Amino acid sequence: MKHVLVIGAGPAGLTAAVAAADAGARVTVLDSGTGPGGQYWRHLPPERPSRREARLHHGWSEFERLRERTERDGSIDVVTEAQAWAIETTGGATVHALIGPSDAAGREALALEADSLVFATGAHDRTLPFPGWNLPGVFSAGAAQALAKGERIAVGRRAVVAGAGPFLLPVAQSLTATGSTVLGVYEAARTPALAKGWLPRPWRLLSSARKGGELAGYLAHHLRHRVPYRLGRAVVEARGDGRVEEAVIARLDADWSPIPGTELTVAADAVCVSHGFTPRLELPIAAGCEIGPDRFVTVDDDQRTSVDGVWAAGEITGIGGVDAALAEGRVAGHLAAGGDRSAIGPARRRRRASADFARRIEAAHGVRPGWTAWMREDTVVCRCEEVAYGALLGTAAATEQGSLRSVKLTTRAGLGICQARMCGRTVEELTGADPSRAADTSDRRPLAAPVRLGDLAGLSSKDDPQKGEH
């Protein structure tokens, strides 16, 4: 019996696990969360259940089906609070993980070997910096939604949602569900960009008809709660004494440069911002997977990566939404288990349709270069190390260094506790780094996650991997 190791228990990972089990494999799933579901199906813990949890989630019945299947299927072992932090590829792939609450001392060390590996590590928000974005009360949109879904916490009484992409709509819905008043959703893309992304070959959108129903639901919600939706606008500054008290919103030109004289100041105690997503590539890169020029894991029509025995699914192959993740997970899990390709024809067709959806999102909402015009000399770029925009560019110019590695070492931008997860892409863009070079990408890290020195010291090189047993 083949052993398939799946990293990530979101939509792609859970679907891959079930598909691999259906194909006759023994499956281990590792996820850093306290329960399955990932960022998309983030929910209350079992000790604090909700009677109507489905109201905050799309596709909740699908999650319940996948969760029930993984719980009752003896061939699937889901290990939560499992932080995969390194991969060794000498003589086969060995995944190292620490089991236990994040940041806790003395976590259990686990080394796993498997016949096949499926990466479904997902993505996190990309937030472009602006003056005041380091004030308490400024959240990434994903963090605000996570608090709303997973803890029923309202991040503020009066909230502004801004950035780019369809994700802003469910974030606004989650905020109002927790009692926040959403003052407006401000989308940076203008009407011509949206038309360029969404209108060509409209018949191809028929394969994503379910998303049309979701959009209708969001529109109805916005109308019911009187939430304004404005195009071609962005939060260009957050102000406040000790925390956010107001947000400055400006109109943008086609390049996302603020148009002088269009600024509007609104009183708000929460600003929730997202400008798309950044895939979590640390583990795929450590395994030797090829990364394309679009900064996603390169896969073929079967979700195979460039490394033998390694598949990838979900947002690390392209930001296409939950439908893409489910289809890709099905394909990857089935084939990782050695299943027959003829059995996954429908899933492969859904995968191709979702790839078109991902391209449309990028064409309509992708980051434009003019956003740097809203920066000031003292605007913090790296919040962990408090490196300002002027200091970053000034140091790079003074040292005549174009290498990202050199700039990071001389300014400390990207060297903080988040290890450039928040600022990495921004630092690359501002310094003109070439991500195709290994030294110029913030995604390549020897350790995929922060690990205590005590945990590293407790590892024994003499111990054999546990061969997938836990």
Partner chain sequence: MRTDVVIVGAGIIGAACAREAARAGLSVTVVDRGAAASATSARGEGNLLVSDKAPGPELDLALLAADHWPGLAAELADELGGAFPDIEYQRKGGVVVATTPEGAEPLRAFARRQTELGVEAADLSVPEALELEPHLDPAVAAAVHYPQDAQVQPVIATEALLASARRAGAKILPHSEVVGPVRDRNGRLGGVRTAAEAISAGAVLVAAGPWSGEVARTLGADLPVRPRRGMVLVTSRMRQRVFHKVYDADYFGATQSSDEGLQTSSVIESTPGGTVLIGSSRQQIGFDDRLRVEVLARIARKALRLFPFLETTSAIRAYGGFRPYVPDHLPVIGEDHRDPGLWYATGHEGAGIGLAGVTGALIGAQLTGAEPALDPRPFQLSRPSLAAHLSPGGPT
Second form
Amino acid sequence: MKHVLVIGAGPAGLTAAVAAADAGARVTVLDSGTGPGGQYWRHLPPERPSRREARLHHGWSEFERLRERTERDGSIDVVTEAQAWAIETTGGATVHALIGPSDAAGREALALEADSLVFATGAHDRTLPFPGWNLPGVFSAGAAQALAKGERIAVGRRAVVAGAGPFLLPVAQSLTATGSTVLGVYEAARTPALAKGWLPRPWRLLSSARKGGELAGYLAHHLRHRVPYRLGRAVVEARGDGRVEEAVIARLDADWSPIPGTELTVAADAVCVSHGFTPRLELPIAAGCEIGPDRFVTVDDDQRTSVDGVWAAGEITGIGGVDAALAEGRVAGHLAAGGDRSAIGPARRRRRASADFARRIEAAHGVRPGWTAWMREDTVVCRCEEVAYGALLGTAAATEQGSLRSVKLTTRAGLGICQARMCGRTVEELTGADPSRAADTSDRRPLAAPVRLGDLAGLSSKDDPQKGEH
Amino acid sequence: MSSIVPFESDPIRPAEPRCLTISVDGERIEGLRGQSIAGILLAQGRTAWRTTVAGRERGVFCGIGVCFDCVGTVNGESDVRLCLRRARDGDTVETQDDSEEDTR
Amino acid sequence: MRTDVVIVGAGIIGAACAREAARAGLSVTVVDRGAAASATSARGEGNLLVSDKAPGPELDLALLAADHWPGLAAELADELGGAFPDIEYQRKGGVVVATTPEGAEPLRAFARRQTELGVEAADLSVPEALELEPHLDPAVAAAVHYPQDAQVQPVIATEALLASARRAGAKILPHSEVVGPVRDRNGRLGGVRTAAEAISAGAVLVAAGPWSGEVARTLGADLPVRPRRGMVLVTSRMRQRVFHKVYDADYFGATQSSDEGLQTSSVIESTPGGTVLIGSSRQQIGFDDRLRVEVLARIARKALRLFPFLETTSAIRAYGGFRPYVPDHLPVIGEDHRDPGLWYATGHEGAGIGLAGVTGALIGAQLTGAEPALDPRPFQLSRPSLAAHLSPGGPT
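Structure of the form predicted together with its partner chain, given the form predicted on its own:
All chains and molecules follow, beginning with the one already shown.
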């Protein structure tokens, strides 16, 4: 019997696990969260049961089906609070994980070698810096969403949602569902870009039926709650004494450069911003998977990566939304288990339809270079090390460096505890790094998570991976 | 100000939550079972608890364990992401201040 | 393109040599296959040590370097001004400890021999050691304080040397890989070819660190420089609790070993960024840069023996690199006796950051015919201890 190891228990990972079990494999799923579902189905913990939790979600019945199946099926073992922190490739791929409360010392160490590996590690928000984005009260849009769905926390009373992409709409909905007043959703893309991305073939949007319905639902929700949805605008500054008190919103040109004189200041205690997504690539990179020029894991039509026995599904292969993730997870899990390709024709077709969605999001909402016009000399770029925009560009100019490794080490941008997860892409773009070069990508992190030295020291001295038992 | 949706009026009809108590910098704070430590702080209206080297306040930014802005010391172990860490009854949390020399 | 000297490698050694040569009035071009300051120079702690050098030519070089760095750091700061980041030169001193009773006397004896040659070294009682390093495990068997040991931020130092070299007229060409030599009809080396162009030069200086053996081969010469892999762990930011460069006396044994297997030895220090760097490992596995968890585990285990408080601190990053290893553990600095026009400044293994400045000075003096600050012969390729490692047929 094949043993399939899935990393990530979001839509793609759970679907992959079930598909692999259906194809006859024994499956282990590792997820760093306290429960399955990933960011998409981020939900309340079992200690806080709610009868109508489905109201907060799309496709909740799909999640319940997957969750029940993974709980019931003896061949699927979902290990939560499992932080995969390194992958060794000196033999077959060995995944090292620590099991236990987040960041606690003394967690149980696990070294797993499986016959096949499926990465479904997802993505997190990319937030472009702007003056004041390091003030408390500024959140990534994903934070507002996760706290609303997973904790019933309203991040503020009067919230501004801004950035780019269709994800802003469900975030605003989650906020209103916690009782926050959403003052507006400010989308950086302007009508022509949206039209270019979405309108030439509107049936394509409809063909991805659920996604179309989901978006239409959000728009209806916002009309009901009188939430203004404004195009070609951005939060160009957050202000306040020690925390956010107001947000400055400006109109943007097609390049995302703010148009002088259009600034509007609104009183707000929460600013929730996302300009797209960054896939979580460190583990696939550690496993040796090729990353494409689009900065996603390269996969073929079977979700196979460049490494034998390693598959990838979901947002790490392209931002395609939940339908793509489910279809890709099914393909990856089924084939990783050694299943026959003829059994998954429909999923492979759905996967292709969804890929179109990803291209449209990029065409309509992709980051445009004019945003740097809202930066100031003292605007922090790297949040961890508090490296300012002026210092970053000044040092890169003084050293005549375009290579990320040197820029990081001379400025400390990206060297802090988040290991450039927040600022990496931004620093690359600002300094002209060429991420196709190994020295110039911010995605490579041999330690995929912090590990306490006592835990490292306690690892058994013999290379002795357990074969999926724990 | 951040807040928690009162369970009595939450349209998703939650069961009555059970409480727990943690201490934050010596102060006893009540939270709900199942909450993250960051969730407990945010429910109290606290949006910031860490101080950076430059003396700036930070709290939750990404909310999903990626940015490490929200880290604190839990039961003597530093740099714990409070947005990920589920509170346990009796947890002792100390906020981290990188702006002070020799006090952490 | 025509230049007096073409330097292959824009790491700290190439940078220091470029600066000296350019300031001596030579026209200098530096080529690097990748970006400047991004390979070995960006993969180490920035050690400027005298403490780990045994009496011999490398100690002479290290003592000269210890005298040389303060002036160099001040010159660079003056020249480059406040807009350039500080190279973080700190003469913080080293504390070398023996963690076993058997290691105590050899450490003290080693220090005594060094002091005869001008090294400052003070034998410490345990209370004295704890005064310097309050968080050190009090169970240490012996400790010696070396006030001359220093630290520099290696990437900033490399960039500063390059910037200074540029101001003196040197040209730096990143992403220019050397693909072959330029030789005249008689076979005399007269430059290098890169993918883009031929660069003719009176002298070709190979300063490509662990890749120097390969560059030399591309140019038609054999040079016994091999890669030796090392790993370092970086912790999250913390209140400063390590104040010197603190290392286990078995580190010296590891540096001098020719064993190809894995050796680990504790080297621990804080950085101005607030992190603690924890080394070190040495392993001869070619250019294999795959992560090995066992190496990290062994580094961690040894680190806890020196500083038990590290147990609950987090490693946030692990980085590895390759050091240029030479079988007799001495750098190769000077012209190839078999191939006039071909020069080397490489093979410093883990000491390249510290020895860069004096290596540059030695090369500068020899290229211009000036009087070198110390006898260059022990560092030449023609030294007897390397004879067995050169191919008998000479240059190909």
